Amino acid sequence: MDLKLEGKRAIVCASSKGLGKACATSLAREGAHVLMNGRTESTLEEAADEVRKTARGQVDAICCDVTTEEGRARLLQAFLHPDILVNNAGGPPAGDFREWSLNEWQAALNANMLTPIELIRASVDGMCERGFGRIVNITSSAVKAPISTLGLSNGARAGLTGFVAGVARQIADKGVTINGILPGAFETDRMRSNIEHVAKKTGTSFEKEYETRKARIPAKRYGDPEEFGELCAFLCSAQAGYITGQNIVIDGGNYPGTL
C-alpha cells in the first residue's frame, strides 16, 4: 500500500532509539522527509545513519532537549512547517507515589504532557492552513489500564490524552488528525529498566521477571518496535484521514477491556 507520504515533512521526537526510532524508520521508508531528535549526539547520529539505510526520504537529525523551551525552538526552527508531528519522550521513573517530590511530578508533567501540548500548539495551525496534518502522541497502555508503579506516567499521559480529546475534534474538518498510540510491553531499553526496577524491589532476578511478564501477554511475546513504527506510519497516511481523537492500544492483547 502506498501511504502517500512521499515528501511529507515529519518531526519525530525522542527518536534516537526505541519506539521513536521505529517510527522514524517507517516514515522515512515511506518517503517522508524525517527530522530525528535526541539528547545524546553520538547515539542520535548513529540512529540516523541506520535509518538512512532503508529510507526513501531524506533523514536529518538535531540534538536538543525538547522538554525545554530552547530545545523546542531549535527543533521547530530546524524544520519549519511540519506535516507530521510524532510526540514522544522517555517515561518518568517507576516507584512509589509516597516518595515522589513536587519537582518529580513537575518534570513528568513537563516531559509527557506539557511538551507535546506546546509542540502541537506551535505546529497545528500551519497544518490546518495547508489542509493536511498528522499528529501522533506516543503514550502508554497505562492510559487505559494504569500501572501502580508508574504513577508519574499514568497521570501525565492521561492529562495529555484528555487535552487531545477536545482539540482533535475542533480541527477534524481541516484535514488534520491527532491520535494516540498506547504501547504495551515492547523490546526497548525503557521496558528493560522497568523490569529491573521491579526485580530489585521484589528480590527476584531480571530473567525470571522478564519471562513471567512475557507469559502473561496473550501473544506470549513482547512487541517488536518495527510493528509499532508501521502503525505510526499508517496513522500518518492519507488513508487514515478519517481516524482522529482515538487511542489505539498495541500490546499483544494484554488490555482486557472491550473499549
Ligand code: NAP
The other form holds:
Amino acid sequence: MDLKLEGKRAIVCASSKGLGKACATSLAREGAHVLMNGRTESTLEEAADEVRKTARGQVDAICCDVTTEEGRARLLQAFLHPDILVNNAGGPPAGDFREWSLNEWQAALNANMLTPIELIRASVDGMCERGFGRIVNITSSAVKAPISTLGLSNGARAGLTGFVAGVARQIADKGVTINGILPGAFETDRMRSNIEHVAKKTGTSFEKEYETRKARIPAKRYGDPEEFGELCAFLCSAQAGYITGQNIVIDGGNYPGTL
Ligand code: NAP
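Mind pulling up the form predicted in complex with the ligand next to the form predicted on its own we just looked at?
Now the complete complex, all chains and molecules, led by this one.
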C-alpha cells in the first residue's frame, strides 16, 4: 500500500533509539522528509545514518532536549511547517509514589504531557490551514491499565490523553488527526531499565524477570519496535484520515479488556 507520505515533513521527537527511531525509520522509508531528535549527539548521528540506509526521503537530525523550550524552538525552526508530528520523550522513572516530590511530578508532567501539548499548539493551526496534518503521541498501555510502579507515567499520560481527546474533535474537519499509540512491552532500552528496576527491587535476576514478564504476554514475546513504527506510519498516512482521537494499544494482547 502506498501510504502517500512522499515529501511530507515529519518531526519525530526523541527518535535516536527505541520506538521513536522505529517511527522515523518507517516514515522515512515511506518517503517522508524526517527530522530526528535526541539529546546524545553520537547516538543521534548513528541512528540518523542507519535510518538513511532505507529512507526514500531526506533525513535530518537535531540534537536537543525536546522537554525544554529552547529544544522545541530548534525543532520548529528547522521544520517551520510540519505535516506530521510524532510526540515522544523518555518515560519518567519507576518507583514508589511516596518517594516522589513535586519536582519529580513537574518533570514528568513537563516531559510527557506539557511538551507534546506545546508542540501540538505550535503546529496544529498551520496543519489546519494547509488541510493536512497527522499528530501521533507515543504514550503507554498504562493509559488504559495503570502500572503501579509507573505512577508518574500513568498520571502524566492520562493528562495528555484527556487533552487530546478534546482537541482532536475540534480540528477533525480540517484534515488533521491526533491519535495516541499505547505500547505494551517492546524490546527497547527503556523496557530493559524497567525490568532491571523491578528485578533489583524484588531481589531476582534480570533474566528471570525478563522471562516471567514475557510468559505473561498472550503473544509470548515482546514487541519489535519495527511493528510500532509501521503502525505509526499507517496512522500518518492519507488512508488513516478518518481515524482521530483514538488510543490504539499495541501489546501482543496483554490488555485484557473486551474493548
Ligand atoms: P528508549 O529506548 O529509552 O528511547 C528513548 C529515546 O528518546 C532515546 O532516543 C533518547 O535519546 C530519547 N530522549 C529521551 N529523552 C529525551 C529528551 N528529553 N529530548 C530528546 N530526546 C529524548 O525508550 P522507548 O522504549 O523507545 O520509549 C519511548 C516512550 O515510550 C517512552 O516515553 C516510554 O516510557 C514509552 N513506553 C515504552 C514502552 C516499551 O516497552 N518500550 C512501553 C510503554 C511506554 P537520548 O537519551 O540520547 O536523549
